[in-house]
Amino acid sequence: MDSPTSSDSFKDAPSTRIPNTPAWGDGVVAESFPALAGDAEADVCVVGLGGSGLSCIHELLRLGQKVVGVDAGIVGGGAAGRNGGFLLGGTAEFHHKAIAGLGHARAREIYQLTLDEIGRISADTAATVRRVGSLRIAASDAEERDCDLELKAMLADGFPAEPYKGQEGTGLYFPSDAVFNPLERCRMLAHNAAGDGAELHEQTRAISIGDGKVNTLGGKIRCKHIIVAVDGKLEILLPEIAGRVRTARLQMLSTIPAPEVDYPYPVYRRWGFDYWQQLPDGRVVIGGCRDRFEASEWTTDSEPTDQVQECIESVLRSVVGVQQPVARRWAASVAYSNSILPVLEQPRPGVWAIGGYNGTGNVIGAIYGRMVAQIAVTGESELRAVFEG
């Protein structure tokens, strides 16, 4: 993107300068790559090339695979460069809740795969990466006590976490979290993906998939395998998985660089409806309030709307202490599951479908990405049984 991304630049910013872009584009160079012209072969061809499906095809080179890999939009242009830029240790759920819901054994040996993640995430793209922890902040008196038993938890199996109480308000400490630049990552391992054999297309949608073939507009694809590794609309392009996912927006807004404030760590508010971020230049950039609007927001639509922006806005100003002017406010489309965990299913023979991170797809979503190429190559994967139990 040509944004410009010095202080200066931003002064008086309006908000709808660029529409529905979000920040992690500034500063950001962008390898294009081309549409799909003619039809390709492979042994396997992942459709979406966002964070998921990237984690995917890496997974797919390593294990000797020809790739071809083929999004509707640009890599990283769906939630996976749209989203908070939180990585974050276990499952969507707390981690007494994920016990509570997936058995002790099974819960603790994910947390670790998670934290293993991100070790992995800041190995591989560590340009993007920031080790600083993350904050969970209560809103309320249940809330502090919902804390103290994740700390509770999290302290019987091990893993580091430490109240906490500061300007954000009284709640968690997470040392092993981090936060990164997502959009920027997702194009790191595209190009590193192409400069191992890979063959990416961007601005290629996939009209149909099955029979050992994707076709998409400009040609058709033919392959032993088939991967669908997109997050938000998955039950549209895979009618099979609808009653196991479900499509809704999540929105999101940014600022020019507010010195009046400065919060050293990312913050998880209110149940982690409302979160937000001050990047190294000063932004802050925020997102939530889906909850107060839940109904308008189970949608595929993936344009921001006036009464979410408006909420987070005042989350921004009455809460964060943020009073400079807006630069950018966007939306993107996800998947929720019906259970704590996402989907790992074979909808059709040939088919494989990874999705449903419940907003929260950045780390187990890179797990669930070298899962499925596993399995879908051999037959099988060590982190399925831990997953699917």
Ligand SMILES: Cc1cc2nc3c(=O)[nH]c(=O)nc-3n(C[C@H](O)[C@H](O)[C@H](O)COP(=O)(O)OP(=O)(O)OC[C@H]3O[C@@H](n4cnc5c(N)ncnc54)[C@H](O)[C@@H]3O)c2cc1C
The other form holds:
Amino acid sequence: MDSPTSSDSFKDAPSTRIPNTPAWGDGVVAESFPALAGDAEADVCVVGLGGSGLSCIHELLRLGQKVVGVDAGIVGGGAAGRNGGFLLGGTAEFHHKAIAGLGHARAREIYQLTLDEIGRISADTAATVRRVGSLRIAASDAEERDCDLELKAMLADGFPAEPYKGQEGTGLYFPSDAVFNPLERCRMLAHNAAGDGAELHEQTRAISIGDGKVNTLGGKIRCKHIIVAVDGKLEILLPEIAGRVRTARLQMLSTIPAPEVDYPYPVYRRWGFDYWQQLPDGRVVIGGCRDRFEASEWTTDSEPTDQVQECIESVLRSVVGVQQPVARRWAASVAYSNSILPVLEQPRPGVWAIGGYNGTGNVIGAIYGRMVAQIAVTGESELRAVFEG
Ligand SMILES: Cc1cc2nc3c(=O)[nH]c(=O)nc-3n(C[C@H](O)[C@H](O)[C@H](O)COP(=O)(O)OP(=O)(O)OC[C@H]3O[C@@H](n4cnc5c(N)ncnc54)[C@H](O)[C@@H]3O)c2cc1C
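Given the form predicted alone above, I would also like to look at the protein as it appears in the form predicted in complex with the ligand.
Now the complete complex, all chains and molecules, led by this one.
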């Protein structure tokens, strides 16, 4: 276990020292959902109200299902509302590496599906999205050569990418990528799902799952199908999946508005291990450094730590060029799968699980949410052939 960050260790902006709170949490919570009090019935119970679970709920509603959704905390309170806000095409691997790992046809189809999904997210929750593209910046000669390989593979498949040289460094520009406010999107999805008839409960932890019911402290939900849409700590909730997913902590920080820099595009650098974007109000949101402390970051603890925060802050100062104080520091749990692709499994009869997005679940998690809804209800999904090969 890492020691929690003491905010006094840093010269942070004094007015904004709120422990482990993401930059996205500035807005007022427009709606909250009551904890379950008493038993409920549904066709499908969805455990986890992050981006994947909420995408799943919308698909279930489209399929005419009666849905109850529960979250141990609040809507978007996990990684889905605490991440970097990047909406990137493709899998967790760069396109040429996805081709090597998955075969050309599948890698190409999956890339196209993720571009379609970015379009869908932009259309569904337009107010949260900025379609500005993204930059992959090389931090070494070897990475520049890798960018060349990625560019060739992208162009050969007709996907949008171009060489880039600018203040951020040398690399690639992907015009179809986007950024969003991930917490705001979760809240909008939850609000819309409730409006369409889903029964949602926050502060309602699933303590046991199976045999056609989800047990919580407030009551049980009887249902035909249970879908567990939990990324980080999935293997704790469903130990059958341990060995195929493993939980890690990712950490970020944000500054007050930083007029000394002007970054129009979100940037990921050094093989994607460091990433930042500047928000329209000038604040810089930055994460990374997990690879530098790998041993301690394979953990189910989700509090920020001094050593990783110091590392991110040194990138902020030396690479990104920001001098303004830090306003927020936060962390969250995600799961890595033992493959390029996430997991979609039925670990118990009537129980489906998705997760293990390898640190990039905003886009592919939404697709998996839709896919698992279709499989649970209809027994099939066109998406399954693509993802399962
Ligand atoms: C710091 C950081 C930066 C990241 N940056 C990016 C990025 O820029 N782009 C990108 O694509 N991805 C990024 N990711 C990864 C991405 O955030 C996740 O893959 C994605 O949000 C997972 O969403 P989810 O809905 O599947 O899971 P989660 O967001 O983890 O949601 C699961 C929900 O389930 C709830 N839950 C857990 N256990 C129970 C239980 N027993 N009962 C009821 N509810 C339960 C939790 O409270 C949580 O709200 C980042 C992650 C982090 C942490």
